[in-house]
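Encoded as structure tokens, the following chain is the form predicted on its own, with no partner shown.
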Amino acid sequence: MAQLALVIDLNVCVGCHACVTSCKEWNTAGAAGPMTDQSAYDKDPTGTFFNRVQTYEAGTFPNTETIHFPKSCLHCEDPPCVPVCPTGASYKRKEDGIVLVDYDKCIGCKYCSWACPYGAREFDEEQKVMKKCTLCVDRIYDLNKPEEERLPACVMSCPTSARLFGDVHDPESDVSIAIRERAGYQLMPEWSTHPANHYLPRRKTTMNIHQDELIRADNPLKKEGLLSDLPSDKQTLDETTSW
């Protein structure tokens, strides 16, 4: 049995909000829009979003380092959201392994909300209906598009190619062969939902940077002084970088 799911390579994500933004034009317009935001800038916002980028600062000033996120539905292959629903709304394929919303069926109740442990349930204000990330199940199927442009919209608009797709299932596929080669790992794997989506950690690299390249006015290593006395026999930055 397929399981179609993304890989999100967390060491090339530059948190530029492209797969963000595609998701939201492209599933407005699409089968399961319109995605409302009618207070989206407010002290209280609301919007339906079905990804999302969670950006972060991590390590102790001045060692420090900006962490981008990605995070949408997982696609759980045990997904807790699916039992918990009073109207079978909430189901998952079996072709495909893709979890989806009926949203005839669909009362607003918020169950699969409250059930999902990594909040990718997103509710629409407008319509009373709970929605989330579907793979854009009505793009790669669509046989009008040509066989290379049958992605979700997120993995076409991503300029790093930081996020794959797949059949992780499919031993051979690009995905499971990134999960297998580069340490993919599951996200909160503790829940035994076993979501299908997963993450390339990120690769530690160090530099070693001459006094003189830091030289700047503005420098907040050199106000703070924090600057340290490198080694003059050091490689310099663009002996170890390559550009």
Given for the second form:
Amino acid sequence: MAQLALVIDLNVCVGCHACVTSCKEWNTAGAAGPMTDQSAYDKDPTGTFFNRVQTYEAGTFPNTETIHFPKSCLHCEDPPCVPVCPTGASYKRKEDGIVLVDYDKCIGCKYCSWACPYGAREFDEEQKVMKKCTLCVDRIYDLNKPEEERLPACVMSCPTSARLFGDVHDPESDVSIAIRERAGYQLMPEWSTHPANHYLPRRKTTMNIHQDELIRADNPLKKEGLLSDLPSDKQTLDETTSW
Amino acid sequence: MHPAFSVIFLTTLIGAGQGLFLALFTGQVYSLLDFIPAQDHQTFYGLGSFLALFLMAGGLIASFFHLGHPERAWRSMAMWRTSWLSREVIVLPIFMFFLALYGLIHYMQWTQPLFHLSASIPVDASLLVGFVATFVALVLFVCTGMIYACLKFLQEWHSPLTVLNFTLLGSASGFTLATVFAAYTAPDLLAFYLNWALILTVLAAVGRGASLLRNAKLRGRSTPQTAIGVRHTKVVQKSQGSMGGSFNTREFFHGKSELVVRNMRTLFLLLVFPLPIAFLLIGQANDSAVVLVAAFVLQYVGLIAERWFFFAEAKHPQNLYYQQIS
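Next up, the form predicted together with its partner chain, please; the one we just looked at was the form predicted on its own.
Below: every chain and molecule of the assembly, starting with the one above.
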């Protein structure tokens, strides 16, 4: 069975929040909407989001590295949020592995959010139901859209192409190849939730130069460094020798 | 976790209600075997059951305040195969039904023996219903406890001690209430219930103490490193992606200082265990029902503090993602 998922490349994410705003824009207007806000233009603005970009720092100044970290529902292959739901409003689709909430069945008991170690579910304070990333299920199957636009809104909007989307169960899909060849990993593997979403690690392009590459073993003059300038009236070796 | 008062009242009220019923039925079985004097069906068993039913109804009403859509609450019976919450939603009304039936049988005095066991023990309808209700009450304790104990990454809750403590604390408060009830309606059972209340309170103290010791030694399995998958000894959050907080910051943080949490622990350790024991003993020695009432009130207030602390001490791994606003 297919398992649709996102693969997020932390190496190129610049933390611009374009995925956050495009997610909110699409989903607040789409089938999963509205995603309500409270005191949006006032003190302590808050609201419902499917996707957030967080920023972390590894290391101690001045040797630090900034990591921008987009986080949404990971569509776990073994989702702990689904079996705890008392009404069956939370479910994982068999055909594509997307974890969804049926807003008409949700009683707003918030138990599923307790059962998610990633904090991926957010309760809508106005509609009083639990909300979460749908992988833009209303976009990716929309036959009215051109095929290249049948992608989650966050993937469409990412200016650095840090977000890949595809079937992680198909070994030849772009996402599977990215996970396989670029060391894709899962969050909090200690809980055996088997998240479908993967992250690609940050990598630095470095060059290793060894000492014997700087001092050439085959240097014919056995002397390193710049040669001293010859006086202009003296002949150079090139001019006297035919080699 | 953020302690929600709806859930605190639900768990403490139904715990006391189940405990009171268990106390009443224990008394009936003891009197059947002639260990203690038999009591009046109407004023003792009947009214006692209705008091327990009143507590259960209070808990049930409190639980509705936890729901975003209480009008859809009936849907929560659907997933009993996988969800402990669903199981609790089913078992709670079943228990209330048998409790009401038990009370009604006593109150209406439909207690003519149906048959005799070993020629000397009369078995009536209340005894049969009582046995069923006892079983259901214990199942309800398990369901309530397992709602919390089954969440494996809430390590403070993920322990058989959670189920044990819900059972023992509920039973202790129920037997303390039965002692008070006996002081007014059946004084010759006072010592019987008082001794059971003392035993259960001591057992609950041992169980809760064990879970406190266990939780003090817990180390979180999730770290900032596993949360974002970056291998470095020092990983700190600089921004959680919102400035005004979110559901994640409201639902999973108790929002009180460490001092408040510590004081709450001291408070409940005093109010649930030593003070009720002292008040029960003083009340018995002085033959004072008011002191016994105080014992129950103190213990119940202590249980509210205990349940508050139960939520506050649980550290959800999602909190690793919500450490910093910038």
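Take the two forms, superpose them, and find the largest set of C-alpha atoms that agree within 1.5 Å; that set is the rigid core. Residue numbers count along the first chain shown, from 1. Being a predicted model, the structure only gives us computed values, none of them experimental.
Taking 2 Å as the criterion, S176 does not count as shifted between these two forms: its C-alpha moves by less than this amount when the rigid core is aligned. If you fit the rigid core between these two forms, you'll see the Cα of Q186 move by less than 2 angstroms.
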